[in-house]
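One chain follows as structure tokens, the form predicted alone.
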Amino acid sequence: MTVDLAITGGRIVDQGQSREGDLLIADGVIAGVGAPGSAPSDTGEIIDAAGHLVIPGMIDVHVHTREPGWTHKEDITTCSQAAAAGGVTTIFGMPNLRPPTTTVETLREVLDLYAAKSVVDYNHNPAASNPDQIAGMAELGIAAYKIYMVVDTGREYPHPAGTGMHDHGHLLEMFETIAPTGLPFMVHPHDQGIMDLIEQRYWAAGDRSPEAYAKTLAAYDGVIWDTAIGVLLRIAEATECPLHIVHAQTSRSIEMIRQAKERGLRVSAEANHWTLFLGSWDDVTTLGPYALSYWVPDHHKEATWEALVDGTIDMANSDHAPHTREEKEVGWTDMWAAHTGTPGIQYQLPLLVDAVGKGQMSIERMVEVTSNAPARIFGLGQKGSFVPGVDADVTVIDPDLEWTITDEDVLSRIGWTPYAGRTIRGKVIRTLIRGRDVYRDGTVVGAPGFGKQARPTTRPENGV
């Protein structure tokens, strides 16, 4: 086999192991991992990665591209460019679009948009709200379904009609319908009735501030999350449907997930950048709408980190959720009128590398939660590792480079990040997909349309 490309002299990290060596690539796939100096003399191109980390490209299964319908915030090209700069090689888009992805027809249209516009590889999680659409969606090569246990109060976004569901009977029906496909059901947990009661008390008092919004979602030590996750786990157990829980962020729900795994349930969970690196009370009071997403009290943040390290939480996904400054600014006076969510796809991996440097987790565990586990849990047998024959999706990182995040460097269309001014150690130097550069030396070099659909090729292995 002729080796087209060798990445030499770096610290190669994959599947719980770390060693110095050469990563060999041929015809866009991994040819092997050899000892330092093992690259053949006739190798086509050699990348010197001495002093750098060489890891499988990050797979981010929770990304809001905003296209179609909300392209003033973001589109597939700008989102995928930010992904490439952040060392992310595969993204899964979310269905809260306009029109929302609720049918086979709208799913096909969205996949066509990715094929024309994405710099990185992709898939899309359609909303599982119509039972008669489920089988047809699976035939289009999706890797998961998505639903929100929430409906927006007094606004149509970010959870448009068709993407929200909090009736337990409807949820049970969808779990039953999805189970035969073998694909994971990704659910945003939320107890709408409790949320309605608590938020209306703040409204009655005339308080619609960011602090009031944050307290509402964290009320009674996270009861909105805990009750919803309890329901989801029980329905998943009853239907034997694989369940993926997004936004793991409370100690009680994490313990429920841990116990469910011990009972053998096919359940997985994710943490997001705003839980790990944002979401403190200081963030809420100083950044206000720019930090919301949610308030994550310190003891819950500590529990989330512990669960991410010990394997109870399987992966770290960005929940990249860009909104314009205008859509955020209104939140200072009425947070319920602001669009909630925070951008993160460009900076989550560097922030995790910084956390490794600070001793919060090992580099081997970081690669597990960003690459190995997402590929395994969502059945992407061609992604997420350096096993020979797997797509050569590679991220090269300088773990010692200290730098400061700025709004000026943001590639997302919105042009801002809640991490502006934060100095971290660890930066993405190069991102390759199928052996081709998409990001190199500070510049996105991949072209729109280079990305391909990452279809499941193996049976998903949710969390067990």
Ligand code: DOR
Contents of the next structure:
Amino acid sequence: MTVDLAITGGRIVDQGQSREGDLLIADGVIAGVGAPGSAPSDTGEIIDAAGHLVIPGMIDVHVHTREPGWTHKEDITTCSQAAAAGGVTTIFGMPNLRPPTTTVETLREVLDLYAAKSVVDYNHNPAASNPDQIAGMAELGIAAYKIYMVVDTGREYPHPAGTGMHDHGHLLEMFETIAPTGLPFMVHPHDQGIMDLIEQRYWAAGDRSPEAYAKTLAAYDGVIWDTAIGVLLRIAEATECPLHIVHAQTSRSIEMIRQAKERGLRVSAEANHWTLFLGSWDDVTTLGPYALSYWVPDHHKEATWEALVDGTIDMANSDHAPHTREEKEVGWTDMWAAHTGTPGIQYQLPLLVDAVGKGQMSIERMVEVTSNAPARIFGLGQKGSFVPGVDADVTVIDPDLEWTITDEDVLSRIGWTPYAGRTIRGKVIRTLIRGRDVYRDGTVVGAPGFGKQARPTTRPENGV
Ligand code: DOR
Ligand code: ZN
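Cool, the form predicted alone is there; where's the form predicted in complex with the named molecule?
Now the full complex is given, and it begins with the chain already shown.
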């Protein structure tokens, strides 16, 4: 075997193990992990990673690329460039687009756009709102379906018609229809009825501030989240459909997920960067609409971290949700008119490395939640590890480099990040996909169209 590339002398972390060594790559796939100095003398190229972490690239299964339809915010190229700079090698896009991805035809069109424009590998989660489209969508190689239990009031975005569904009968029907495909159903939990009641009380009092919005979503210690997650778990159990819960961020719902897993339900869950790094009351008041306006009180944040570390929460995803400054500014006076969501794909992995440095989780667990677990749970057997034969998607990180995040460095079209001004330790130095550089020393070098669809190759191991 000819090794074309060896990444030598770094700390290689994968599947609960961490060791100094050389990562060997041939024909774009992992050839093996050897002891330091084991790279053959005729190796084509050597990347010296001494003092650096060498980890499987992050798989971010929750990304809003905004294309087609909202490209003034972001497009597939800018989004995937930000991904590459953030050490992310595979993204799954979301269906809240224009047109929303609700049919086989719109799904095919979106997949064609990624093929032409993505720098990183990709897949796309279509909305599961049309039962007669479900089976045909699976044939296009998707890895999951998505639905929001949210119907926006007073604005047309980010939950356009066709992507939101909160009627329990409709949800049950979706779970029943998806179950035979074997693919996970990714759901944004939300109780719209309770939201409607509580938000109207703030409106009646003339308060449409970011604080009012944040308090609405956090009412009764998280009842909007907890009620929805209770419903989802029960329907998932009834239909035996694998369920993936996004935005795990309340203590009670995390406890429900823990118990459901103990009972053997096929359920997985994700934590998002704002819960881990951005959801304090201070963030709500100082960043207002830019912080997303989900308030995650300290006890919920602690429960989320604990669950991410102990395995109840399986993975960390960005839910990268870019909106322009103009779309955000209106939120200072009317948060219900602002597009909610906050960007994160470029900074989530460095923030996690910083958290590892502060002792919040082990580096092995970080690799599990950013790469090993999403690959396993969404059936990407060809990704997310350094097992021989797997795609050589590799992120090289300097764990000791201290740097300050700035708006100027943002590759996302919107040109801002809620983390501007934050100084952290840990920076992505290089990102490779299938053995090829896509990001190197501060520059995205991967070309639009280099990315390939990451189709499921193994049975989704959601909850097993
Ligand atoms: O606040 C949100 N923004 N929640 C979502 O579910 C979608 C996201 C977006 O696309 O901006
Ligand atoms: Zn989202």
